[in-house]
Structures are given as C-alpha cells and as structure tokens.
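Consider the single chain below, provided in structure tokens and representing the form predicted on its own.
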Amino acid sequence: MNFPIESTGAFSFSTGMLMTFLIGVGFGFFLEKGGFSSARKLTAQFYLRDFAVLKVMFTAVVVAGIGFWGLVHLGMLDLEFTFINLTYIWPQIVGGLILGIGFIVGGYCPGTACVAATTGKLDALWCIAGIFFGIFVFSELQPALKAFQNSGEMGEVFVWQWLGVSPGIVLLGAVLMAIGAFSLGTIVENKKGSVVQPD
C-alpha cells in the first residue's frame, strides 16, 4: 500500500471526505475523553500546574514524524502527493504568538474550543465567535498587511533541510527532547500535586 492513499486512486473523494469525516469524530471524542475540552486543564499548562498538554502534543509530533518519514524511507510515501506549507517565517512567529496568547486568555485553541463547544460550554462558544472575528479583522486589514505577509519567504522546507542535517537527526532530537520534557514535567506535577481535573 502506497500513501496518501486517495492520491493513489484507491478510493474516491467522497470516500475520502468520509473517512475524514470520522477521524475527526475519533479525535474529537479522544479530545474530550482526555480531559480537553476543559479550560481549566488546558491553562494548567501555562501555569506549570498540569502538563498533560506539552505530553500530548509532543507525543502526537514525534509519532507523526517517525511514521511519516518511516513511510518516505520504506518507499510508501510520495512526497509529491505531500501538501507541505510553504513557510514565511515572520508573520508565522507572529501568528503563533497571537494564537499563545489567544489560548491564555480564551483557555482554548481552535480544535479544543470546537470539542468544548460540542459539549455545550458557553465560554468555548465565546472563543470560536472570538476566532471568527479575527478572522474578518483580518480579512478586513489583509490589503495593508500583505508586504508582512509574504516577509520571510522560505518555500518548502523542513526542519531537517534549514539546519542541514539529516531527518533522522531531527526525529532523534525531538524524542530526547520529549523524554526529558515528560520526566520533567512529570516531576514537578508529582512535586506540586497540581494534576487539574477536567471540570
């Protein structure tokens, strides 16, 4: 079997729109089982209370990256058929800053406020209208905001290629650096007793 799948023709796009579909049910019913769609839990993480977050996060990067260059390296992945955002350096610091805070002061991120919001919380509702009228904010500035937008163009490219190094290095480099944020992050929750119950 060769991926992305659907690339390959071996089923069709609405077949494909259908098995999307019901991932993200699957990820969103995880989400919430896993204590997600609570603001208090997902802000514990900021405050170094709880840091079931960083543990998620950096589980689901270093899986995602040794599975997928596990399948480029076994010939089972074209990465012709790969979508690979094209990077522009500053206004993605930028961006990424905005959204941190934005996850401070809502207590959500775009998926997390979605899966909280199925569950009928209020404040969750307040951030996804939040996050549509940034978007029209945005929207409406874009003209003003183009020169920064396109600022700091670097094409396709991955971590590996910008430091020169070989995938491998990278993929090793980020598992040492999720073995040892884990164990930290473990100690001072054992320390503190601070492990956040999702309300």
Given for the second form:
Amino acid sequence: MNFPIESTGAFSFSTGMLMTFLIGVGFGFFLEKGGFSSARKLTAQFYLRDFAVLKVMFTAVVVAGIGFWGLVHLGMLDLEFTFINLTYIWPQIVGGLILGIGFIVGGYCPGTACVAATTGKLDALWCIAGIFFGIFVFSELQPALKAFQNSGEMGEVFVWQWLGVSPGIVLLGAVLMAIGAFSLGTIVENKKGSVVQPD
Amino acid sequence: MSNEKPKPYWSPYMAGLGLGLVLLLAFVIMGQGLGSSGAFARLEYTLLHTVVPEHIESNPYMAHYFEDGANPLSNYLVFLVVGVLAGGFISGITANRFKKSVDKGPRISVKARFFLAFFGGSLMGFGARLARGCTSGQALSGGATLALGSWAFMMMFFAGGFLGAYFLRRQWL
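Moving on from the form predicted on its own, please list the structure of the form predicted in complex with its partner chain.
Below is the whole assembly, all chains and molecules, this chain first.
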C-alpha cells in the first residue's frame, strides 16, 4: 500500500471530505470519552488532581507516533505527501505559552471547547466566542507581527534530527517518559481521590 | 436528554489509544493530522468577507484565503471540525452526559466564569494563530510526527498552564 491514500488520487474531493468528516467524528468522540468536555477535568491537570490531559494526550502522541514512524520506516508512508508542521521556533514558543495561559483562564482549548459545547456547557460557548475574537485581533495585527511570526524559521525539522539520533530512540524516550509520568500521576490521583467524573 | 445518571468517563488510556489511532488514520488516509483552530479562522474570515470584503482583501494575511476565488470553507479542517461536533455530541448524549450547565468550581459566579472563558478564549485564538496551530494541530499532531517546533509548543503549553494555575485557583477549586 501507498499512504497517504489521498495522495494516490483514489478520492474525489467529496469522498475525501466524507473521510475527513468521519475522522473528525472519531476525534470528537474520543475527546468526549476521555472527559475533555469538562473544563474542571481539563484544568485539574494543572492542580495535580487529575492527570487525564497528560495521559490521554501522551498516549495518543505515542500510539500515533509509533504507527507513523513505523509506516515511514517500512516505506509505506510517504513523508513528501504528508503534512508536517514547519518549525518557526520563536512564535511556537510564545504562542504555546499564550495558549497554555489561555487554557487555564478559559478552561478549554479550541477543539475541546467544541466538544464541551456539544454536551451543553454554556461556558464553552463564551470560550468559542473569545477564540473568534482572539483570531480577529491577531489577523488584524498580523501585518505588524509578521516578522515575529516568521522568526526562528527552521523548516521541516524533527526532534530526532535535532538530537542526532534515530526516530525510534526519541519514541522510546517518549514511552519511558510517559510511563514514568503516568505512574507518578496515578499515585497522586489515588492519594487525593481527585479524578473528576461527570455530575 | 435522559434522567439516568451520567456514565463515568473512560479510562484515559483507552481514550488516548482511540485518539491516537484516529490521528494515525488521519495521516494514513488524508496525509494530515488533526486540528481545529484553523476551521475557526476560516469560518470567521468567510463571514467577515461577506460583510466587509474590501477590508479583508486589504489585509494580505486574510486575503490569502480568497486567492483565485478560493472558498476557505472548502477545506480539510472545516469538515474535520464539523465531524468533531458530531462525534462529541454522539459520545455525550449516549453516555447521558448532555446537560445544560456551566463548568466551574464552587467559589466563582457564573458571570465571572463566562468573562474568564471569553478572555481565555481570546488568548487562545491569538496564540493559535501566532503559533500556526493549537493543542490539536501543534501539540497532538505535530507531537506525533516528532516535529521539533511542535514539541517546543507542547512544553510551553504545559508551562503556561502551570504558571497560570495559582492565579486561577478560585475559578476551578
């Protein structure tokens, strides 16, 4: 097989978008199943009371990462036709920090705000309104911020290239980090009895 | 809506496994990861373009989305996020978790919670545009592909959350 399937021209535009819609359904479904429709559960991560954010996200990153690089290694997934986030290190560092602060203030991130809204959370609607406002402000100011947004450009560069090791070593490191962090998190959760469930 | 008690959330490992497989499928089928803030921007630019077209055309950053008569809504991220809304709803309603409510700690008013939700959302909208992606487009998808800048983003995201947590404790605890 040649992946991504889309690059083989097997899909018409509408078939591709139907596939995309179904992928989105899966995305929203598992976010909600993990409890990411609750701001209290999401933010409890940052009070070390519920480690769901770390556990769900890191499990997903490791699972997808091993599958992704495994397929690349087997010559089945062509990186040339796969979207890789380009590195612009300074705006990513500053933007990530702003997003993290916005997350603890607002209670959701853009994707989880959508999921929360579909389960009836009224605060998520205000969060979504705020996201639109923030996008508007940035977009209006972008001509002035363009130089910074393009700073630290490094192109398509991977953590393993930067460290000078193989992708497998980085993934192994990520797995070990995950196991360590999950175990510590579980000990803390059990001690405090603080895992958030729906009410 | 149902009067039955809401079912508990899944084990985070099961939810993470499901999410990871969906993310892998997205790469295998469509050659792209998951994202959401891009869909917000595309919807917003489209609405603004119908109201104040000249203004949008005069800003190269936004005008870019309409180049050669392009429709910003005819896009991967837009269809993806429509799916996210459907998937979230299906999961919530079938687990008796659909409930009109305000998610907050006991020590803060609803009005203050709404204000902070809007303010935090604004920061995230701004930050996601600056960084070219949010938690899903950068941390999750870029994280799985081991993109260097996405890992920097992810670390800073967690740093920002922990930095702000002390000051926001009245909202959540």
